[in-house]
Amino acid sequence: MIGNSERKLALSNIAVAYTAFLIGTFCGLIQVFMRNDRLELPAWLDYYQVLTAHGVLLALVYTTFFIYGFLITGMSKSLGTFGPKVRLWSWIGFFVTLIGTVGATIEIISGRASVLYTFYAPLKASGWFYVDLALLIIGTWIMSFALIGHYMQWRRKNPGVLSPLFAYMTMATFALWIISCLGVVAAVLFQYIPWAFGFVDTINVELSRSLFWYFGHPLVYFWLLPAYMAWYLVIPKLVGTKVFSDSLARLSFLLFILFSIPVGFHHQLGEPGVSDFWKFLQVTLTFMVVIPTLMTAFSLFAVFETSGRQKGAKGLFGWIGKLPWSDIRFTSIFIAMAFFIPGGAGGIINASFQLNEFIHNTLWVVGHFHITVGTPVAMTFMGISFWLIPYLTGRTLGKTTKKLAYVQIASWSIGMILMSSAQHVLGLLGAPRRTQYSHYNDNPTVLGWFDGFFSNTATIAIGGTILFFSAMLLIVIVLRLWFVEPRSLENDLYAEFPIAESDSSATPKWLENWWIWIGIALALIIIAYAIPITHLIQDAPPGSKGFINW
């Protein structure tokens, strides 16, 4: 078991995560009924406040706090109890992140920051909203560097020894996060804050968007890599075998660092100011991310088949029946992985120039976002919660709560299939995103979009309602695991931190030479961004004043 201070720190992060999850999913429920013209908000609240709160609280706050709760626990288990400095700075980072989160949420709910999740200029929020965003990022950096310090202490005490795979993957995740945050930090500190407080009159819109997407795309992998950690390390333990390949797992995480950051322009394919060459280069690097993704899929199916054969499976697919479907810890994550198949295919479409032109500003993108982040990532975090919270609270997953967990995972899957499918179909027909209204003043052609089962805002509302039910059921499960379930007994499977054995005896030492890999990552970033960013600064058109449309 981990130390008491680390336990409290991890639980504090998870508590904030699920508080944000509760508020964010409620905002999502409001949205789907407003899009379906079935709900009218009071005068002090509008659709764009709710949409901003939904995106920020779920996509940024829930994921970030849960990830740190998970990583703090795993780092303590794999490398040992934190020292006093690591504990102190981890707590400081937690509170700085919390202050930024609370402040940003207040600004959004008060109506001073209805700029949506991407906070695109020239829409202008309160200056304090951007200050709060900066605090949120700075707080995560403090926690990250505290855990990096814990890792470095372990390396000094174990010279020449490869670190445990969990710790290695955590360091890769932090490297990705810290490097990618440089873009949004630069935009917020040097563009948004001076502009929002009136120190300068205008903002370079294209530069601000480019710096955001330098951060915005690798942010997806900051969410995904902790989920991949569960896929690589937890799943083999649950099916009763080892990690398929220690070196393959480490290499895949390094490739995500290299190829997930210098790709932001594929979100800006339809925008002026960046030449086709630089867009083409970053689209090419975007497709390179397919390689570590397929490596991960290969490793996982190898684990499944190895486990099945060890249990006596026969035939080509006999191993499927040998998987532990009665273990909710496994089933929840397996379903999450299955959702990533159509989600990944949609990502290839989004990154393709011609196809992106067709779907970019439509509900397709919203559907894609939900079926990649809202299911593979979120459902993996749900599956982790079913054992992580008992591990931290010393309780167990009882029979009643286990049944509720199956209902919760099933309802989340059904709700997401309905809502995301309808969003994809409506997006293909042309229904816009980022707006409350999609009927184009009741144009007859547009009204024809909404006649089918999967081309109907009612289907989105039904799916959203099922998702909200599932979210509330998850909150009930979390509270039961926290306060109600009986204390765990010795060798309780549902109160362990399941990490599979990983044989690193044949793993090359150079895979953990961070100077090499961070150096290559920075070189790729400079190649992909230095010249176009220079052009965006030197050849910038007149800047834009701020607009407040709410």
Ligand code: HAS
Contents of the next structure:
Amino acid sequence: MIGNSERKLALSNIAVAYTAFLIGTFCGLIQVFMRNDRLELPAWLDYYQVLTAHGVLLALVYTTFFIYGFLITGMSKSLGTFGPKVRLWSWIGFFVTLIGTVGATIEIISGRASVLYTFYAPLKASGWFYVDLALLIIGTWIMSFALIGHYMQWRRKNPGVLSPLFAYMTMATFALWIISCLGVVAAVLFQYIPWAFGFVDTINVELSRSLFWYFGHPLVYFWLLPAYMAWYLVIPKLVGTKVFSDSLARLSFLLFILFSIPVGFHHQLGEPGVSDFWKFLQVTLTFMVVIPTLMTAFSLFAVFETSGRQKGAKGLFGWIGKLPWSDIRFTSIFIAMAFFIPGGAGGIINASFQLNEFIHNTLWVVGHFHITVGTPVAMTFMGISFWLIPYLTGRTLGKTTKKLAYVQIASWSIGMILMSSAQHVLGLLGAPRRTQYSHYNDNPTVLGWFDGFFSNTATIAIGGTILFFSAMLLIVIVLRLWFVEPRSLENDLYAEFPIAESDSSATPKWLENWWIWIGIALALIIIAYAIPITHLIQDAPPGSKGFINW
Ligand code: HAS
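Mind pulling up the form predicted together with heme-as next to the form predicted on its own we just looked at?
Complete assembly follows, chain above in first position.
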């Protein structure tokens, strides 16, 4: 069992995560009905307010706090109890992140920051919203540096030894997070805050978006990598085998540090101000990110097959029947992984220069992120919650809760298939995103969008409602695991932290020489960004005044 302070810290992070999840999913329910013109909100609440709350609370707040809850537990489990300094700074980081989160949420709910989670200029929020965002990021940095300190202490005590895989992956995730946040921190401190408080009149819009996406794309891998940690480390344990290859796992995380940052322009392919060459270069690097992803898929299939064959599976696919389907911790994460196959394929379509013209700013992209962050990542976090909360509260996952968990995972999958398929199809037909419902004066083409099996108003609403039901079920499960379930007994399967063995005896030591990898990452970032960012500053068009929609 981990130290008491770490336990409380991890539980505090998870509590904030699920509070954000509760409010965020409720906003999602309101949204599906509004988008279908089936719901009229009271005068004090509008669509963009709800959409901003939904995006920020689920994509940023739920994920971030859950990730820290998971990583704090895993770091304590794999490297030992935190020292007093690490403990103190982790708590300080937690509170700073929390203050930023609460402040930003108040600004959004009070209608002073209806700028969506990408807070694109020239839409302008109140200055305090940006201050709160800065606090949120600084808080996560403090927590990250506290854990980095814990890791460094361990390395000092164990010279020349490779760190446990969980700790290594955590460090790679933080390297990615800290480097990528530099872009958004620069934009918030030097562009948004002076502009929103009226110290300057205008903002360089394209520069602010480029700095945002410098951060925004690695952000999606900051969500994904902790899910990958569960895929690499928890899944082999649950199927009764080892990590397929320690060096492959480490290398794939390193490749994410290298290739996930210098690629932000693939979110701006339709925007002026950046020449085709730089967009092309970053699109090429985007495709490099697919390599560690496919290495992960390969390694997982190898784990499944090895475990199946050990249990006597025959034939090409006999191993499928040998997987532990009656273990919800496994089944939930397996389904999450399966969703990443169409999710990732959609990403490759998005990143293809010409196809991006077709899908950019349509509902297709909304469909894409619901089957990437909304399922592979979120459902992996749900699967982790089924054992992490019992592990931290000292309770067990009882029979009734286990049944509820199966219903929850099944309903999330069905709801997501319905809603995201409808969003993909509607996007292909031309339905825009980031806009409130519009019937475009009943234009026949627009009405035709809603004639299909998937692409009709009912599908999104039914899918969204099932998702909301599933989300509420998850809250019930979380509460049961926290307060209601019986205390776990010794050797209780559902109250352990499952980490598979990883044989690092043949792993090259240079894989843990962070300076080399961070150096290469910075070199790639300079190659991909230095010249276009200089152009955006030197040849900047007149800046834009802010637009306030409240
Ligand atoms: Fe994306 C837009 C490109 C992955 C999230 N993406 C977004 C947005 C979000 C998001 C939130 O190039 C919207 C941002 C906004 O508001 O404007 N995305 C990619 C590419 C990948 C990718 C190339 N995205 C993600 C992940 C996300 C995420 C992961 C969240 C966690 N995305 C884009 C582009 C845009 C974009 C453009 C901008 C669109 C526009 O114009 O606005 C790649 O990383 C994907 C690689 C993945 C694969 C899949 C491998 C499969 C695996 C599963 C193995 C399964 C097993 C289970 C073993 C190639 C690893 C077996 C199961 C059985 C059933 C057998």
